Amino acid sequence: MKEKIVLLAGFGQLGRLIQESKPTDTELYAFSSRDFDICNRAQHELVYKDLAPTTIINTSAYTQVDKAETEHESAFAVNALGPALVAEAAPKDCRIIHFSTDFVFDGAKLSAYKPTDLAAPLSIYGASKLAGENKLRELRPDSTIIRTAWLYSAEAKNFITTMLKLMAERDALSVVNDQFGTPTSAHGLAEVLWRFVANRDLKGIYHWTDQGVASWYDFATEIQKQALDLGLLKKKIPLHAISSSEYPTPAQRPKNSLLDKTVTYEAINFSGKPWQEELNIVLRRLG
């Protein structure tokens, strides 16, 4: 079956690389956060109807997890409402392919969390991502949703973008050295939904980050090293590790954000890459 695809947000940091790795024999129609507003139920209604989509990926998401703790009402509307009028609109026989967050758990676990470990976000965009998982499973069970965790691109402002800019700017940075998860390069995020696309009998919770383990102040330093090699950085600065109780956000952040990947290593016989090598890759498309 010839797939025709609509992606939600696919101008975005994922969106984009989703585009770019699209499979030749895929018809692609890609709508921009500015161009179809996922909280318009009309829209959702006059657009599958007019191009009849076998899947539905949806990479949108209101992010400004900081701000989402004043701003409750827009984090609901994108994160939870906007899924629930994708699968209330979707034709029946359309797939559904949406992306969700580690924030969904509260970090306490000394292991990686698995797609079936009881969520408890611990902040409004954690919540607001959870009641659009529930929704998305509540309405359209035969769904799909991949959770990942620290995404990162080089065509989108996030974590190395800023790493770089403030390298560049700064004489030393600290960064936080107690919370944990896996650096996540877009790139390879894009390559592991096609894989999904593929395979339409892949139900459910899905887990994907790249390989590894890493806090911010690892990942801040591997940047910085890789970032030199490449000449992307013209000095080193010291970085100094520092306790999240050090750095207080808004939004409280998960201390562990290690998914556990085994039952999609498995569903797409594919296990990805080390993080290190991803934000090489990364990090050359900057250069």
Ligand SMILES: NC(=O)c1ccc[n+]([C@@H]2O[C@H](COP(=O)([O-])OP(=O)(O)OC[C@H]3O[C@@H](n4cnc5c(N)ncnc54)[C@H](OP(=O)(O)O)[C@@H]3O)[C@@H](O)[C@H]2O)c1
Contents of the next structure:
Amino acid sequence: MKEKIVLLAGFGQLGRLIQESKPTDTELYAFSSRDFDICNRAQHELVYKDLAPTTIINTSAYTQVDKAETEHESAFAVNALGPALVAEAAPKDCRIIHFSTDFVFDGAKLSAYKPTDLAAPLSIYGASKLAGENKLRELRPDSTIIRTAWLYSAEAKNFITTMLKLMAERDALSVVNDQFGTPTSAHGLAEVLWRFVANRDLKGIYHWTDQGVASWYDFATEIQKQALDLGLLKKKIPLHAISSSEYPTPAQRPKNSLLDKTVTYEAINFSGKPWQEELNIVLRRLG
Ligand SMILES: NC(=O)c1ccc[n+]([C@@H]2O[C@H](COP(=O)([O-])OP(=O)(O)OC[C@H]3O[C@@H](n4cnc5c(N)ncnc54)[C@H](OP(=O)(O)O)[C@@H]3O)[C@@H](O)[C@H]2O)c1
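We have the form predicted alone; now please give the form predicted together with the ligand.
Complete assembly follows, chain above in first position.
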């Protein structure tokens, strides 16, 4: 089947990389947030009528986790109403692929979260993303939802770019060492997305991150080590491990963000790489 794809938020961190990695025989229409506001019902109706897509990929999101604590309405509009409008306006046989987050979990579990584990978000961002998942599952049970975590890329502002800047400017840095997850390359996730596109039988919730476990402190330590090796940093500075309580933020984050990918590995016949290898690829792109 020849795919005709509408990509919502085609110029965000993940959206850009999905465009970049598009298979040559795929027809893709990528919209920016300016051309297509996911909260505008009329735009959904117009675009889907005009293009008759076979698949809609939604990467749009309100992703400012701390700001969401005081901007409930904006977060829920983009993260919950948005997916509901996609579901309501999409043509009957059109597949919907949507992205969600580890922040739907409270992080209290002592092992990696399975897609079937109970969601219990700690933050407004997490609650709004969960509301979006639930709307999609209610309105279009055939949708595909890919939850991911700790995303970064060479092209957008993220933890890596922030760390590199601070490591170049400061004499020492404190980094949280009691939240665990898996740093995940958005470049790798974009490739994984295309494996999902290729198999229309994959419905329901799937988890994807790179392989391995790290705290933010571990992640920063590895960024510094690799960046020094690659010549992206000139000097080594001391990194201090601190607890979340020493770095208070408006939104509470899960202590455990690990996602169990067993079901995904089988579904797409691919299990990705250790996060340190993906980090190396991205740092080389930055160099
Ligand atoms: N980044 C992470 O660490 C992370 C972790 C777990 C899950 N995720 C999920 O992964 C997906 C992709 O995230 P990302 O890192 O690519 O985030 P991102 O770079 O912040 O991209 C989000 C995109 O959504 C667009 N957007 C915001 N409001 C919109 C609206 N009303 N209508 C249409 N588009 C709108 C933004 O456009 P503007 O920039 O023009 O506002 C931006 O292009 C999201 O579902 C996110 O929740 C991300």
